[in-house]
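The chain below stands alone, shown as structure tokens; this is the form predicted on its own.
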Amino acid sequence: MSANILVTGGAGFIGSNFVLGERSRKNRIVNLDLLTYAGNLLNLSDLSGDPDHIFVQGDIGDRALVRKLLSDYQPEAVVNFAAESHVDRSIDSPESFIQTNIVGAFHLLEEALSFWKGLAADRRARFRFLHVSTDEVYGSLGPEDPAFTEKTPYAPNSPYSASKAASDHLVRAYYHTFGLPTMITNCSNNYGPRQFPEKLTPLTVLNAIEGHPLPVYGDGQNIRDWLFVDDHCEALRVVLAKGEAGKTYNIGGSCEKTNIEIVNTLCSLLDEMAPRSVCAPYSSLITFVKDRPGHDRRYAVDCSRIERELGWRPGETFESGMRKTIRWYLDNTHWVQSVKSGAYRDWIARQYGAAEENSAALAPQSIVGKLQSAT
């Protein structure tokens, strides 16, 4: 049976991929976005004229509009993944999260509990808000400590991370003290189809591919656990319908890498999948630029619960994984071309600290031809 979501930030990364695959399986999507700079309706091209994929601009902390979402498309789950999102970004300028991953919070919590308490008794039950957060929510580990559980205390480090712990807090205290019923995910790095250039991941692809260095973070030695992006939105899926309110879930890939690791086997996979490149072996271009403040040593997280509980546990390998991802980048440089804006290049120059000389270095500014060239 189809069910009305209403999503948030479902124009970025993980959301656009989490929409597409719910619009594949007949549910129907209400996708607020407020297009910031990681928003992007090209990601969501293929739902083009679909009439059960409705698109909204508009902030999460507009409650006005929220309000008349929820009361002209009566879903039957929230599902918020609106948040500002990159570690960089919030050191940089931390006001933004604040409003977006805990003022916004608070105002969609709020309007999404005037709702659920109108609702008749059995569409009341069925409901639930599923917050989607992250692993820096618990902070660093040593390279002997155990991974990170539900248990685990939060101790963020960053502007983001503590944000998107206040967040957390809120969601969680919404269940305990308003019986409205929420869920908590927090996942560890994600990767695949449709990431904005400022990770690891696409910035290592795209600069390669035109040659430009491939900065790597301090000694290369920080540690993620990486998760491919639709093994993500199926633990969600997963934890939407079979979740229990008023829990969290940790959702993760079981797949700790170091940043250089990452970097290398990027490196080597482009090597056989663009091979007619001037830049092999595209391993040449890495570079290490000085570490940014604040910056947790290593992520890991054990999703031994949503296995036990609901059966679910990733389905791509590390390999496959970044297999796939490196040939959506290669296959799609209309996507490509549609995020080289100036404000993007302007924040890789600073956020990178390149030389007047270098700064466009940093940037795909000519990617699209040598994409191309090299498929």
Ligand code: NAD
Second form
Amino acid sequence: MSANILVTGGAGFIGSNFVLGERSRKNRIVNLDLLTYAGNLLNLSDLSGDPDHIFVQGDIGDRALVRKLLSDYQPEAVVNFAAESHVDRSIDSPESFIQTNIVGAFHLLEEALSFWKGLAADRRARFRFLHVSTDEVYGSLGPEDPAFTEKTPYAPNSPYSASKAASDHLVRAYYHTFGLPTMITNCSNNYGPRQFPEKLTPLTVLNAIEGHPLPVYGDGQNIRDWLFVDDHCEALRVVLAKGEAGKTYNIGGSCEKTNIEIVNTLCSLLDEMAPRSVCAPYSSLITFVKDRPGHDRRYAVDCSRIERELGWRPGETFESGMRKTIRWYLDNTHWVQSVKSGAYRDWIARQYGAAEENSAALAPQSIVGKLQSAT
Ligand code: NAD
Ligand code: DAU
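Same protein, different condition: the form predicted on its own was shown, now please give the form predicted together with the ligand.
The complete assembly is shown below, putting the previous chain first.
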């Protein structure tokens, strides 16, 4: 039987991949997205003319709009992807993170609660509010620490992760206090098609093919746990279908890599898939730059609960997922050009222009390059 879902933030990276997957499964999607710099309707171009993908530009904090969408479309679930998602931007300018990730999530919860209370008992029992969150709420691990479990205490270190932690607490409270059937997922770093090129993977691929420096923060030894985006979306589907209200599920790739390993892997794959015309490998573009303030050293996710209780496992290997990802960016030049708006250029100039002053101290002499904008 097909489902009817209100997705928020469905024009962003993970949200759009989720929406495309849901439409291929014939589920009707109402997609509420503010279309910030990170939201892009081109991500959804495969759905143009699709009557069962209803796109609405708007804010999750606009209660009247959310109320109307819930009332008009009567969804069986809300899946909340909408957020400000980039750690560096939260350091540069945290205000919008507080507004969307905390205040916006609160308004969305309030409207979902009021809608849910008005449902008949059988629909109330089936309804789910799935909040898509991050492993960053757990803070940073030492080299020998065990991976984050659902019982790891929250210790967010950036304005981004603090805002996500605050929303997680609100979501949890709406279950415990009001009975709203919420679930939270805390996922590790995603990579894949349609990711805005401020994040490490697409930034590296796009800078590399344009011959620009590949900025690596600090010593490049920070560790993240990498998961292909379709595997995350599949996990969310499994949680929606079989997850228990009031529960949290960790999601991860069990694939810990240092940042320098990621960048080197992307460079080697690009050497094979899109060889440079100049006689130097892509890795010669690697440039160590000033570290991110408060940079978390290591994330690792223990996803044994979702594996054991719901039977989910990642389908993609790191190598196959990275290959698919690079292929997508190489093939979708129209998308690549479209995201490089003036606002994107300003961000790159501000972020990496400032880092340039400190790059020489950290970079081996041979690879200090002039950081430049991505155009
Ligand atoms: P993204 O930045 O690519 O997309 C966010 C989307 O939300 C954009 O389309 C944007 O327009 C929309 N949006 C922002 N503010 C809004 C508002 N007030 N109302 C409605 N829409 C709004 O982010 P992403 O990487 O796709 O992440 C999606 C969610 O998954 C986020 O909540 C993020 O915290 C979480 N997450 C991301 C990762 C990752 O590696 N990218 C990992 C774990 C969890
Ligand atoms: O762990 C899940 C989180 O993963 C999500 O909640 C966030 O929304 C998502 O953005 C991501 O956060 P990170 O900060 O880990 O992702 P980012 O791609 O910004 O950086 C990955 C690592 O690479 C991090 O250690 C910082 C480093 N980095 C990043 C950029 C942009 C660099 O070395 N150079 C760069 O230019």
